[in-house]
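One chain comes next, on its own, written as structure tokens: the form predicted on its own.
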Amino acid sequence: MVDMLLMILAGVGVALFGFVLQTSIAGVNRKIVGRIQKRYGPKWYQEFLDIFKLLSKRSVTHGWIFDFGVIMALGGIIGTAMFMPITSSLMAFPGYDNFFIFVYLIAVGMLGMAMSASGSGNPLASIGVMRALTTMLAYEVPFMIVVLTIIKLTGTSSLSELGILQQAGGDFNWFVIALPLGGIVAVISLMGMLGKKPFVTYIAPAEIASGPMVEYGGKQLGMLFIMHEITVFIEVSLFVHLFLGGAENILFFIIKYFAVYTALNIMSSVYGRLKIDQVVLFFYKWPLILAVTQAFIAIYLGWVI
């Protein structure tokens, strides 16, 4: 009882950890973003002022289901982080950061942010949370081919294991050079996971009004934008452990996370946005026959870099 306890509780600092250093990094990131754009950004710690501002506020409902879904949303995604392994050797629960896990539980996060965002009533939420789940059913059918392409290579789906594979070399390198048809789906299913241009069709304030974000105000949105920094730290990390040999220590775990992230905002920084329609038939098309491409070469032909 007393350890189950304890991992619990380190299953909760792994979600603050993951929530102060995306917030943390987001914040840098908006200076770099800036630069790049010749104007000078807010300051490295503005939306943790913005948070907890927004958190001091009082907040207007439309009903039960549309607040029991922000706590549904936030409750989830803090469920899913509390399961992420920083290093190899350190995570809250071990022998439970199976991939899988992190499939299922991020879901709950996300229905409860579609369950709230429609109880709202307004039809730009719900064409908002529609264009979500469609995008979300684009993007993750490629991504998931190449990690059950992984998988079946490997013989595991724990990230840690998977790490220490990469690590260790030998048969395998980190994933996105041993795969690099591989990697550069996972490197564009990743910028439809983050939402960042030209993937970001549910947002999309001069067509729908910011979508399922329309409704939300005071501390309902304070947790929303808690709700999304932890979701990143996952789908980043995801992507660190799966296709980058996870990290040794808590430094270089830093290093590639704020490595991957700033790559992806400077290339988002520089696109345009794409029509919900061009979104789906751009990941059904060139992602999903580079992923297929490359379980047919990994797993039947038994080439890998």
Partner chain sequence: MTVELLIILTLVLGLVSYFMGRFNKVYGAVVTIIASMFVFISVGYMANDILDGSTFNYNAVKYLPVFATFTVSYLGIFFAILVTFVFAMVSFFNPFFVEKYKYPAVYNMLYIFSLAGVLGVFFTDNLMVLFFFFEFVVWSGLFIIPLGKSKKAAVSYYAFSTAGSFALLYAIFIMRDVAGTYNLYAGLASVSGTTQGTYVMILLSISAFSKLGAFPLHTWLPAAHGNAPHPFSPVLSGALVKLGAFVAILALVKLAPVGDLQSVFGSYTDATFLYASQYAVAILGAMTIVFGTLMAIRQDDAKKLLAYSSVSNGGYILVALSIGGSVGLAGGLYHIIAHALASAAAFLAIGAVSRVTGTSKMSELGGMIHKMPITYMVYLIAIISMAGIPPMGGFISKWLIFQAVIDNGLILIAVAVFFGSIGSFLYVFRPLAALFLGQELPQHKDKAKIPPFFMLLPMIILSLLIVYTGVFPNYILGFINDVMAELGVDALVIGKYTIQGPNGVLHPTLVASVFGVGVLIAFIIFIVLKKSRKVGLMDTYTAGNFIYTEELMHYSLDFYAPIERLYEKYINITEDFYKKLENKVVDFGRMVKYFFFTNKPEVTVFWIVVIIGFLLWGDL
Second form
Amino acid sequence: MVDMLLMILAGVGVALFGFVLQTSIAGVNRKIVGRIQKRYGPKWYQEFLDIFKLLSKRSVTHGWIFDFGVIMALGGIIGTAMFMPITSSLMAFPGYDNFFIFVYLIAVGMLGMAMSASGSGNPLASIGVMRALTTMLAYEVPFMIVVLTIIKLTGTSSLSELGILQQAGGDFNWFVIALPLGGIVAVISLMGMLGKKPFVTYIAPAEIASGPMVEYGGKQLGMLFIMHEITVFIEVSLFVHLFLGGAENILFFIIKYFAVYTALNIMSSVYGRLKIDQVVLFFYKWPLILAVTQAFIAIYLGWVI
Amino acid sequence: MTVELLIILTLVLGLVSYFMGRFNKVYGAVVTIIASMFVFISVGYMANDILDGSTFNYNAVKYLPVFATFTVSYLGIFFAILVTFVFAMVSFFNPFFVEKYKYPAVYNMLYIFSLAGVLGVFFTDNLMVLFFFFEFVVWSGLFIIPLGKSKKAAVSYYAFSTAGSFALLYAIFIMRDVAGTYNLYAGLASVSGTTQGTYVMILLSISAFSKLGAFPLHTWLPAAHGNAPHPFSPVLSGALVKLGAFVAILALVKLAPVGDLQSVFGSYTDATFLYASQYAVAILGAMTIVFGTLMAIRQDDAKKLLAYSSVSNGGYILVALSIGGSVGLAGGLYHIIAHALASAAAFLAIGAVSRVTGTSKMSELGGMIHKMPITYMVYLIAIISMAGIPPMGGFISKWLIFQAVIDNGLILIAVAVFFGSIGSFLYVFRPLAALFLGQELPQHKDKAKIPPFFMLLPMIILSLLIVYTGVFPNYILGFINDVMAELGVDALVIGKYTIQGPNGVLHPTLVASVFGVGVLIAFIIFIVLKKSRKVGLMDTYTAGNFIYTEELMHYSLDFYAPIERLYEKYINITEDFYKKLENKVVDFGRMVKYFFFTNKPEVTVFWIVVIIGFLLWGDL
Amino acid sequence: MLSTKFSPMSKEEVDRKWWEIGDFFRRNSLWMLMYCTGCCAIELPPAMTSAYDMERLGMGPMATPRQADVLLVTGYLSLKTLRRLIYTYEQMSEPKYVVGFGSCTINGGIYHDSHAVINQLNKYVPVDVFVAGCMPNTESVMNGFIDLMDLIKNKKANGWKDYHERNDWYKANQKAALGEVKIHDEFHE
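What about the form predicted together with the partner chain, after the form predicted on its own?
Whole complex next, starting from this chain.
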């Protein structure tokens, strides 16, 4: 029982670590994007200021489902983050860092947010949710096929074990190198997951007034910001553990994490935005073909670099 | 009580409910509750005895003809307890809907008759008795479905069911021919692995596909489920479709798979292969998943949407059963439970909404949550399970199915399985957004209210069970291990709380409790912060415009228009095929009529004599 | 001599402390809702982009009034848009601030004698900071924002409280300018 409580406390610690890490890195990235656009950029802790400001404001609510959905969203995401290993040996619940838990438990949070947004009664929110779900349908399948290849090759779906397996073979055993086509697909899918341009269709401030977020202000929006930061933490960490050889220690984790997130942000800042059906068509064309090809040659022909 | 007595009693109760229904509509419907609860409890006792290892002879036959033999097997009990439970839960809805039917007494009787038929199918070991009860269920359903919205749906239900029944009948004939007996197990064992076994497998698969609504025999299911009376849709989807799964288990697990690919391709690669028949069924199952998902996304009627989701979930069951092995089979069996519970609960929730509003079209509904919050929660829990999200039962089964698919390296099938899994988020969310959430439409504002207690009761019980199956699956998995032992498959490795798959451990209780902790933290954050100001639903951001009409602020029509546009051109291929087939059949019928049934009776008599003579040629 | 005894703060003091902490966050993260109907809106793009970069002050544009902290009224307001402006202002989450741009919001500017334009914005909604000029140049716009931050720091940006306290007065002014709408539907407002 005490063990369990300690593990849960450790899990909360992981979630908090993820929040602090991602929020700081997001602030730094805002500065980097600012520099790309020849601006000075905000303070590195600007994201914290934004979130705490939102929490301090007095917001409006559209009924109990509006609030309940936000609680479910943040709760689901915190729950998911609690399972995330930070390094390949440091995690709250050793042995239960199953890949599918992340993919499906994260969906509870998404569902909560979607529910709350639709519960606000604003049609723009429903349109935003529709776009978010459609984008999800697009990027998830190629990504899952690549992960299928990895799980089939290694025989484990535990993130930490996958990390250790990659480390055992030296730095060039990382799956982003060992499965090059799969690595490309994973990067593209990760951009979709994080909602980076060109796949940012659901947050469209000028078109549908920021989509699902349209009715939120104050603490609900603040909680959704926290949720967003932890979601990004989960998704980028998944990439680090699955494709970049996990992390031997916490410093490597932070370096890899920062590198991935910054690279995606820099790539994203030079793209325009696709339409929603273009996103679906895109993902079901090249990334899916690449992913299936990669899976086929890796599983049936055994060609792994 | 023996199985025989239970079936006879059920049939008698059906007649009682008919006469009670003639006397008073509602009392007749109450009899259906009593009857189905009675059957469920009896089957529960049976299951309890079997698990205890008791030796009471349920199989004794006293009143029926000698050939009507029964066997209480683990497989039969597994299906029977699930299906009778769904019947028992749904029966609580009958008294509230019985007013709306043209023939309420008939409805009550047929409801109980189909329950009796289901019991017969699951417990008999005689092939002809199985066929008889199989048809009995089909016929009961055939007369119930037209009591709903459409008569045409019943016709298509009957057409496809007949195709399935005939396939079953031919399979029975082949088995009788080979084994020399009508015994189910002896028949299956004697053809397994032989050339006849291949035919039997194909025929049984056709039967299973037609019952389960799998591609390409799926077109009847949405029509029938969508148009059936509101309390009968959950029974169709949660219980009667599972007859197909039962037949599929007979075909795919009891018969040895055919077409050894491992020996053909095994020398070229390290990868392992399944048998050709397994691939064939899995591919059809995968196509079922994709078709069901794509069609469900574009439905406007909430019941039709759920019906297509039943199609898609039937695909999952087929994929899991065809892959087989301990993980695949356990996943398939668990998915049968999870889907039965979830789809029954979802259909009941939609039924409760339609009862007060008179429609289940999403474009005509909105904001029901404000008057029916409990119904909403029931629907929410059901769809979380349907979409395979923890901590609900659907997650466990999907996890097992994914493990099986990945372990066998089925890439293309995995594409379909993952697509269906993500696609289910899309379609289950639609009724949530359009029907329960969004603006509260004025035309339903006064009518909508919390359903009466006896309608809430089954919905709440189902919801609790959905959560239970997702948090503590191991008791049920233990039972599934018994079923699999009977089928000759290795047991799934389960610990006290954990499930061991081929490439990972799942601890559902831990997942659920961690989710609970997360929600608790979020709730604490929420509650310590400043209280929000309550505003109305119409006080939303409109770019400064003043809008007073709720419909204008409710997004429910063509919800997924951007993605529907991508495939709407190709979606009617199977429907068109069946339409053409129908036209051909009608043409053929006209031709027959033209030649044989002319206005002159002597011509008709002549042809009848000729044909009878032709048929009797050999014997004379 | 100071007492070393621990004296619990009263509830007002605790609230005041929290408010000051909140004010620190609020003034460093001002999200704008731009009501760009007037010509002064042209000053905002240079203020936002690389020339002046208001993001370094923590400011940024937002899509909806629910999310925003500052309402920027950039220039003249016709009677038709005033109704929308008030609706938008009332939808914002508290605490909320208003910045009026240009001479039109102060005294009507060059439109002071128009029948369709209001002259003094702060008769209808409480304005915390005016940025004078026709048009104000970008430096003065930025100065206006920094003034607003100082006001928040000194607890003087209390327009939203004033709107609660003197709501009758504001409502009366609004009614006098706009008249009363008898039929509430999409066409009459």
